[in-house]
Partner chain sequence: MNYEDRIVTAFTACSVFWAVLGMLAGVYVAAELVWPTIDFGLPGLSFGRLRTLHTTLVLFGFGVSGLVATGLYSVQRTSHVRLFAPGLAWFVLYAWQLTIVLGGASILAGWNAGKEYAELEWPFDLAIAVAWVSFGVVFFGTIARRKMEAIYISNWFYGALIIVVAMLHIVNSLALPATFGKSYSLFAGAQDAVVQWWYGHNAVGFLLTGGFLGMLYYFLPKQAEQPIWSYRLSIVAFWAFVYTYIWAGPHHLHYHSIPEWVQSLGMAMSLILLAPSWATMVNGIMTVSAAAKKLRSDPALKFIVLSLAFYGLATFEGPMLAIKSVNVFSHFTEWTIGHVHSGALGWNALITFGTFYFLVPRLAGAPLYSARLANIHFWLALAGVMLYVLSMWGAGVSQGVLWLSLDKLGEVRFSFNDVMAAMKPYYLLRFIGGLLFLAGAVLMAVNLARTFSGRRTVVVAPPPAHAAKGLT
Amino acid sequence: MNFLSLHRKIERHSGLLIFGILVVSSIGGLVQVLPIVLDDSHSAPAAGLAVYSPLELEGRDIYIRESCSTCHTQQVRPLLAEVKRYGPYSRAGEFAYDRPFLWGSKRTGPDLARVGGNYSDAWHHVHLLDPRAVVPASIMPAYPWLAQRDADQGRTIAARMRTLRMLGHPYSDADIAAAPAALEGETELDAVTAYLQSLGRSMQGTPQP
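Please supply the coordinates for the chain just given, on its own, in the form predicted together with its partner chain.
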């Protein structure tokens, strides 16, 4: 029995071909993905990592809605110049409550993993509504509608938090019950700003790298 004659069998039998492709194409995933997904150490939150508040969660979901991660990464690599530019490099434990992860794959704009606390809320407001008012060379889109829309227009914050709780995020009944009121009177602009200010929070004050 050699592989060539095995292949001759496979290519004469559609069931075998399907089976063969399935087996061979699964190997990589079985080695690389399965251990990562099933090993709990990769989902353990970092010390001091807080779950997103309702306003921050709303902001995060808007960040996803607008596909911000197309242009902004949230991942500081352990490279000297990158740590010098952005701050301490990213740790897996910082992302335990990130569903989905938003590391991105392209830096058209700067990395945001350490942006929390780096600017005042007022700056974020101006910048989101008109980026070129503060960064003249910016090519970021303006997001004027964020200021015009109330946060959680669909009144779904409680449903979203309950879903996340099923996935293991530590929201209490009281947290969920209080969430709609917490978003009362806030705009989407406030929500996105709150989310941005939360980025890198658990690593704040960590000396480099």
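The structure displayed is predicted, hence computed values, not measured ones. Note that the rigid core is defined as the largest set of C-alphas that superpose within 1.5 Å between two forms. Numbering follows the first chain given and starts at 1. What changes on going to the form predicted on its own:
Please give the other form, namely the form predicted on its own, since only the form predicted together with its partner chain has been shown so far.
Below: the lone chain, stripped of partners and molecules.
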């Protein structure tokens, strides 16, 4: 049986055709995925990368709850215009402790991957409570309730840190035990601000390519 007759047989038999499509698609998928899965450098934490503190972790969860990633990305693409505007492009190792990833794809607002340290805590507080007070042309909604709610109202921070430790985050028993006390007296506004100030800290001092 030559190749042409085999090809005709496959085309006329829907079962064989579907099987062939699945085989070829699987091979293509494995060729793309396996190198990334088997290369530890893609999951190894970047030099200087630290796990989120309890307050930063709480702020990250609030950031997700308020759907901030809908309008803000957290990835600087390796393009000259992006590097000039935001700083060094993003590397895989920066996100070793991010679960879930918040890379995003839509920029209604600016990218936040390098926002940490660019503004004071007071600026972030005002911006979150009344964005147009500091950026008159902003279309970002205000989040006044963040200043009215205590951080970790559900008292779940320790449980969340234990779960993340199971996934490879290097939290110690002492870190987890001290977490609830670290959030006492803090508001959700403080937590989100702490999270924003942590973004990009592992890349601070990295020269632009």
